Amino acid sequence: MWRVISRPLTADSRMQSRWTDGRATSTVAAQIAKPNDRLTSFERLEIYNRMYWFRVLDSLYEDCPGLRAVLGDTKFIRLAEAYLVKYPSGSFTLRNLPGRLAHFIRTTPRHTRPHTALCHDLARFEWARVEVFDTASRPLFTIDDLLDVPPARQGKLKLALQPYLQLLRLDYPVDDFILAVKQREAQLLRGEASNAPTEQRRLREKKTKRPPRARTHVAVHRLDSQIYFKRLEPAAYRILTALRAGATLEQALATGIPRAKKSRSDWAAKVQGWFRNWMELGWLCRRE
Amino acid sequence: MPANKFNGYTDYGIGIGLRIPHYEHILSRKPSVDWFEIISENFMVDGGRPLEVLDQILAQYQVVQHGVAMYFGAAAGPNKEHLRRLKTLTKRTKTPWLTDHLCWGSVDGTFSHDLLPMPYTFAAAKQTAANIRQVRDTLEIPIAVENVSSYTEFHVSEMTEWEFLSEVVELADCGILLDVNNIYVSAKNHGFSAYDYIDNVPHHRVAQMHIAGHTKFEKYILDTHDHPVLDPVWKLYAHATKLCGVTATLLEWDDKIPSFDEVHNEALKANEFIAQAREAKIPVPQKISRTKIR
């Protein structure tokens, strides 16, 4: 049953009418299940196939505006129906669909040509913010915390990041576009409840604009259990990903800032700002 | 059964599912409920805005665990990762029993997300029974299973399906969460009585009851739960409130889900038959040994 209910629908949302044999879909339903007098066998398990290919493209469309936007409904159904033809849901939660979609999106590409890099990196701001709603957060790391470490010491300090903390380097100012997407799906939906049609109309034709090409860093966190995107300088994040790597916070210091492009001092005062407004955020924990 | 020992001695009356839509009335008026049912699934997580949502509900409200993807058929047994969540979760919200589906939904790793019909066959009977008495030894609290809604019926099947779940009840010792909705719906798209069903479950097994809403197709009935409660189900909550006595009673709203007093007073309707029930003096249902069937 089983092979039945799982496999894709027609192109009019309908089960297919051919077993992979070349039987007709209706003799091997027939095996299966018991027809009524109002539904045939066939019918009666259509209604499971329908049913689990709406629920599960429905979750992925909810968790996927970006990529729908570049692509248009059409094209993201038919690559969320091939990724999960090649990656069906292995959770017991619909939560974790989208997890492997910008692995698949990147090995796969003909789904998403021209734009796959720009939906590579989509996929991995959207999978981001999935990650950042519910992951685990650890006791902050607090000034007192550091005060007990002697100052000789501190150097060689092992800071933690909050496991929720998404850092993401893109090719694409994926945040940006993300915002305006959410935007223009506000206005669509406040517009539904008007009565303004040509509004609508302008609305529905004016696409969200494809964001150009431009190296971003990017923090996904949260704040309050809400979920903010914050733009990070390329030395920010560097000194963030090497202290996730497990380096001491010299080593960070050194593999985060560039040699010699400013004063000591310079940097000296720009990473005191970071770390401050990073303990402000609760980015920095106790590591276990 | 007002208390039993498949609902941990409770008389929770009649309560609600917790719902997104519903989280900021919830927490800012605080409005009185008897107990809120969550859904297991959506709070097996490490942390976020679910579980501090959950704490709060759980300060002021009572909360029963209700489960979508356990699968208690299922032939691989229950899944050891998603048993240990669900204890973590069950240690937090205290919730007297645990209630999921008399279905399964996964295959080799794979999940349908869905609440798939069993064959109801002996076989399937007693691996399911051992799923259960598997689950309530590691959780360490009463579990009771639900019948769920039905599009298809299987040739390999040796009974009926309200066999079957006695049956499985009986040979796992645990407790029914009887959907009235669902009999509703599965008698409808299979042609046998609703009544029939009520009559011939074990009715001192009950430990809970959900009502919800349902939507008619032209040649079938679809579970939705996204419409207030249709009046032949009704008519059937009081059959079976009649039967099995005043139970702890849910309604399932989670799709189009309207305001929160619009949810809460359509559950609260289920009042009227719980009073018609204590009028008439119901005597507590009796256990009946199991007719065999075999």
Given for the second form:
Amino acid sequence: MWRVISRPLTADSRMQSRWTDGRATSTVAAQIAKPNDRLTSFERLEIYNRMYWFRVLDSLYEDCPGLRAVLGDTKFIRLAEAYLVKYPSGSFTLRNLPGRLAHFIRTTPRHTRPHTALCHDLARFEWARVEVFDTASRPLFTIDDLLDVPPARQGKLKLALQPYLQLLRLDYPVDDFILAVKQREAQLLRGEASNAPTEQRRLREKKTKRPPRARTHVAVHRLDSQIYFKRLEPAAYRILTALRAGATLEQALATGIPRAKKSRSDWAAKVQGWFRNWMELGWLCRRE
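Having seen the form predicted in complex with the partner chain, could you give me the form predicted alone?
Coming up is the bare chain, nothing alongside it.
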């Protein structure tokens, strides 16, 4: 039954007439479902086959506005169909559906050429937003917790990061691109509500400009049940990833702060500001 339902549809969104071994699919359907006075066995199963594909494709469509903007709807649907054939839904929840999309794009680049690197970054970023939304949080690390540690031992302190916090090192500034895509979609919605066909046509024809390549570090996080993303300086990103990997505070600072002409004392105010901000945002938590 599952093999029938999850099998890809034809180009005109119908159930395939031939089974994988060349038999008529109607023969296979007759072994699974009985006909009734209105529908054949094939037609009854085709309803579920179409429902499955329309639902999973619609879910990916909603989860991946950035990918859609780069590829266009037709090419995006072809990518989504190929991905779901390779990695069909294996969970009770559609939440997990795009979890392997970035891996699929990287290992099967023919669906996203010539923008595979950009699409890979977008898939990672859009999956990070899903992860941030409902991954668990842990008790915050506070100033009181820091004061409980003797000053001589603070350098050896190991801090943990919230499990939901996603740290991304990207080749493209996809955070700005996603904001531009969302703004365009909001304008389209307002245009539909205003019944202004000329303005609506203009907005549909105006595509969001693809971003140029530029190394970007981003934290995707949540605050008061809302998802946000925040640019990070490379040193801040290195410090946070070192802390997540289990480094002590002293080791993380040594990893993050570059060895340059500036002395490490010149970084003190900047790093203090970062940690103050991270604590205000609730990124730091107690290590179990």
